[in-house]
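Here we start with a single chain on its own, the form predicted together with its partner chain, put down as C-alpha cells.
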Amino acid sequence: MRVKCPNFRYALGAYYLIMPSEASSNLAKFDGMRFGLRVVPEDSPTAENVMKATRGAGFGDEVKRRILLGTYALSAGYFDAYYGSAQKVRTLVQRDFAAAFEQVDVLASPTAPTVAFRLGEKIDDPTAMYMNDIATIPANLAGTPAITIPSGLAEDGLPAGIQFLAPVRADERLYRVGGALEALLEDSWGGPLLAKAPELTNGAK
C-alpha cells in the first residue's frame, strides 16, 4: 500500500544544511598542529597561517564546498533559519516515519530517482549529485535503518536499486525482505547482477 510522508520533500534540503554544518565542525581538527599533513608557508609561518595553508592544500573541492556551506549555515544570524529549521524538519521526518510504520512493517522505494550516472559524468555538477540522494536521506535524517539491493539493469546497462526501510531497531525485517527479493531476482537473472557487469575499461579508476 502507498503511504504519505509529506515532509520527506524537505529532507534533502535539511540534510544538506545539517551535514555540512557538522562536517565544517568535525573537520576543524585537521589543522596541521597535531597529526597528518602540515604545510608551512615560507613567509610568516604563524600557527594561523600554517592552519590555512594545510587546510587549503589538504582538502578537496567537495570538502571545501561543504565546509563553506556549513560554516555559513552556523553563522550568527543564520543559525535559526538554516541549522535550526533543518533540525525541525528532521523531527517532522521522524514523525512521518512513525505514522507510516503504524500502517506497514517495511517501506519500499527506489534507491535513487535515476539509474546510476556514467562514471565521472556529474562530477562538476554537485547539485545534481546532491539531488540524487533524495530517496535515501530521510532514513539518514531520522536515524531509521534502510537497505538497498540491486533491482536490475536499465536499457543502457546501468544498474538501479530498490530500498527497504524499517522502524528503529527493526533491522532484521530488512534482511528478511531484502533476502527474499534478492533470491527471487537472482533466480530470474540466473545469478547475481554483478555477474552481468561489464569489464571496467579506461577512464575507470
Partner chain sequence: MSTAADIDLVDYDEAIARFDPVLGIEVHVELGTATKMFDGAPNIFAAEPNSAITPTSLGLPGALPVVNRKAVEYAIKIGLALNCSIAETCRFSRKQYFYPDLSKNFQTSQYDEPIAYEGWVDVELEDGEIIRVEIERAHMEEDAGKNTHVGGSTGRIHGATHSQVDYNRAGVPLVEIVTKPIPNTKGRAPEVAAAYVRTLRDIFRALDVSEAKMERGNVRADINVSLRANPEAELGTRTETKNVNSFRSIERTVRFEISRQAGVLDAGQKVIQETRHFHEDTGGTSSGRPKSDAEDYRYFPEPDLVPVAPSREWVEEIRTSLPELPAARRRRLLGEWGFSDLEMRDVINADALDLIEATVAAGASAQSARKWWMGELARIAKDRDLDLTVLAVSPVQVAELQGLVDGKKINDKIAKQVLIKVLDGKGDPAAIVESEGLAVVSDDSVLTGAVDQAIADNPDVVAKIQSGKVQAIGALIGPIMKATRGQADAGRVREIIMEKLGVS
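For the form predicted alone instead of the form predicted together with its partner chain, what are the coordinates?
The following holds one chain only.
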C-alpha cells in the first residue's frame, strides 16, 4: 500500500542546513592548537595564521564547504531563519514516519533517483550529488533505521538499489525483509549481483 509523507519533500533542504551546522560546530575544535594536525607558517606563525594553514591543509573541499554553510546558518541573525526552521522540519518528518508506521510495518523506496555516477563525474557539481540523496535523507534526518540492498542493473550495467525503512529500534525488520528479498533476487539472478556487474577498469565506470 502507498502512504503519504508530505513533509519528506522538505527533508533534503533541512538536512543540508542541520548537518553543516553540526559539522561546523563539531570541527571548530580542530584549530591547530589543541587537537589533530598543526601546520605552522614560517613567515608569520600567529594563532590566526596557524589555524588558517592547519584547516587549509587538513580539510578537503567538501568539509570546507560544509563548515562555511554551517557557520553561516548558525550566525547571528540567521539562526532562527535557517537552523531553527530546519529543526522544525525535522520534527515534521519524524511525525510523517510515525504516522506511516501506524499503517505499515516497513517502507520501501528507491535508494536514489539515478544509478551510480561515473567516478569523478559530479566532482564539480556538489548540488547534483546532494540531490541524489533525496530518498535517503528523511531517514538520516529523523533517526529512522534504513537498509539498502542491490535490486538490479541498469542498461549501462551500473547497479540500482532498493531501500527499506523501519520504526526506531525495529532494525530486525529490515534484516528480515532485506534478507528475504536478497535471497529471492539472487535465486532469480543465479548468484550475487556483483558477479554480473561490469569490472571497473581504468576508472571508466
